[in-house]
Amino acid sequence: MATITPRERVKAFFKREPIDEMPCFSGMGAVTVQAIEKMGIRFAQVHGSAEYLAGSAIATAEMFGFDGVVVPYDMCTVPEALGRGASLYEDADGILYPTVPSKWATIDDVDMPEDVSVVFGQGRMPVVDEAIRIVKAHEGSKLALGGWVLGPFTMAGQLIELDVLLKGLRKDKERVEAFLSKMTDLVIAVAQHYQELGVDYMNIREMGSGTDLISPRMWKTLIKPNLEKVFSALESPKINHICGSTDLIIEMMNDCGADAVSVDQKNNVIESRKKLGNDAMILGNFDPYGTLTQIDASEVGGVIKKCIDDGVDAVWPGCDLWPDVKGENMEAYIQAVREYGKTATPAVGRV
C-alpha cells in the first residue's frame, strides 16, 4: 500500500476499500492561477484548447499535491453545443468564466435535436474529449480523473432562465416536465460519453436545486425522479452534488442511486451523518472561496479538520475552486487533509 498511486487511492476510496489516507481531490473545477501563470497563458485561453485545459489541471494537481484532476471548468460546453453559443472572453486578462449569451426565451423556443449525441461533435465538446485523453495518457495515468455534468434542472437553467421554468410549472406544467425529461436524457448521454472515455468518477451537479430555491416537496416530485433516472443509467463511481441548503433533502439525495452525496458549507454534516448513518459516503463541505482566498493560511487547517471531525469521508470544496487562490492557503488545505485524514472515516477504513 506504500506505493499506491493517487488514482489507485481514489478508486479504492469509492470501492470503500481500506486506504492509507484520505484522498485529496474534487468533483468540481480545480485549477489555480499559479498553474496557469507557470504555463505562461491567460485564464481565458484554457477553455478553448485541449492542451491548455488538460495541462492546467495537471499542473495544479502536481504543484499542490492533489490526487486527481477534473475537466472541464465551465458550464457552457453543452449549451454551446446545442447552439446557444458561449462567450469565452478571450481577450480578458482576469478571471472570467465562459457564459451562455443566448438562452431560449420560452419553452416554445426550445429546439432540441432528436439524437442528443450530435452534441459530441459540436462546439468545444471535442476539446473536452481530447483533454480527457491527454490527462489519461499523462505519466501512465497516475492521477485520478473526474468528470462532471450539470443535473437536469441546472442544465435547463443554462438553456432557459430558471424563473421562466418555475413560472411554467404553474402555468404549463406538462411541457416544463417534458423539457426536464429531455434534459435528463441529455445529462445521461453526456455523462455516459465521459464514462466511455474513461473518467474514474462522475459527478452530477444539480447545483440549482437546493432548498434555498426549491421546497423539499417540489424537490421530491420535480428533481428526485430525474436524478434517479440519471444515476440508474450510469456506472459507478457516481456522485450526487448539490450546492446551498440541503439539510431538508439530504435523505432524498442519498436515495437517488449515487454512490456518494456531496454538499457545501451550508449543510450540517453532523446532522446529515446521523440521518444517513455510517454506511453513506458523504463528501464536503468547506467554502472554497472563503477558505482559500479570504482567511489567513493559519486558519485553513481548522476549517479542514472540522469537516473531517463532523464526519465527511473526503474533504471536498462546496463548489469550484476560485482560481485566484492564495498559494499558502492551498498548501495548508492539502497538508491538513493529509494530516487529519489518516484515520478511518465512517464509510471508509484505513490499512
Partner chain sequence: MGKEELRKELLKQLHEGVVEFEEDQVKEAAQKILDEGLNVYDAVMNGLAAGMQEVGDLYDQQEYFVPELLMAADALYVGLDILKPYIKLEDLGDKPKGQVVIGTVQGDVHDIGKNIIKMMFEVAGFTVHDLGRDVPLEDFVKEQLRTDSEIVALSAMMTTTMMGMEKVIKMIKEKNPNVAIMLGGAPVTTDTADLFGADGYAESAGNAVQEAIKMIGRLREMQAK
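Got the form predicted alone; could you also share the form predicted in complex with the partner chain?
A single chain, with no partners or molecules, comes next.
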C-alpha cells in the first residue's frame, strides 16, 4: 500500500480529502526539552539561532512522530523588530518564554514604520525566515511546516500596555480602532511573508480576544472585522485560533473566512459542533500543560479520545506545548491520536 508523507497528509487534511489517519500536528509551538537536551543546548538559546530553532522543531517531530513542525516559538519576534525589545531570560533557571520588555505606554507613543516590510530585516525576523528555509530543505520536506502570527488585537497587546488597550476599547474607541487597523495590515504583511516562504498552513492566533477578556459584542465590532480582513488577504489553508473562553463567539469565529477554527480546553466542542455543523473544521482542544506535564501517562489517551469523540477534526493542543513534557505522556498523546483517529471525523473522511 502506498504511504503518504506527513506533509502530504496535512495538506490533504486541509483540502478535506480523505486521508489514511488523523494527522498529529499543531499550529502552535511544539518543542520539547527532550529534543533540546539531545541537541545539548538550553531553551533560552533556541530563539536566536535559525539552526537551533529549526533543529529543535525537527528533532521534536522526529523523536515523537509528529506530522509537522511549527516555528518560531515565541511571540516577541515582531514586537522586537519594531523596536520593543525581547527578554530571552538567558540567565534564568528553567524554561521561560521570551517577553516584550518595553511596550509603548500609550497610543500617542506608537511609532509604526510607514512600510511595515522593514520589520523583515530587523531583530530575529531573519532568523525565523532562515529556520523556515532549513525546515523546508530537511529530508525532502517530508514534514508539514506550520507558520503563525498573532492576530491584530493580540499583536496590539504585545506592543502597547494591555490595560491601555482594553480601556481604550471603550474610552478611546476611534484611536484604538485606527491602531487595530494598523495592526491588521502588519499581521497580513507578516503572514503573507511566511506564506511566500512556503509554510504549509497559517495559524492566526488571536489568543487575547476570548470572552474571558472582552464581551461578544465587542468581539463582533472590534475583532471580527479585522480578522475577516486578515483571512481575506491570505491563501488557504488558514486557521483562526483563539484560546480561553470561546463558546459565546464560536459562530462568529467560524464566519471570519478561515478554513478551520482552533479552540482550547475551555470550549465545549460538542456544543460548538452542533452550532457549526459538520462542514466546519474544528481543531482542538486539550490542555497541553495539564495533559503532558501533570497527569499520569495512563490518563492521556482518555483526554485525547474525548477531543475526538466530542467532534474535532484534528487533535490540537490548546496552546504551545510546555516544553518540559513527560516523554511517556507525549508518546501516549501521539499514540492515542493514531489509534482513535483512524475513522472519519465530521469534516474529513478516510480512505
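Numbering follows the first chain given and starts at 1. All values derive from a computational prediction rather than experimental measurement. Note that the rigid core is defined as the largest set of C-alphas that superpose within 1.5 Å between two forms.
On a rigid core superposition, would L213 pass a 2 Å threshold for CA movement between these two forms?
It does not reach a 2 Å shift.
Rigid core fitted, then: does A189 show a CA shift of 2 angstroms or greater between these two forms?
After core superposition, the C-alpha of A189 moves less than 2 Å between these two forms.
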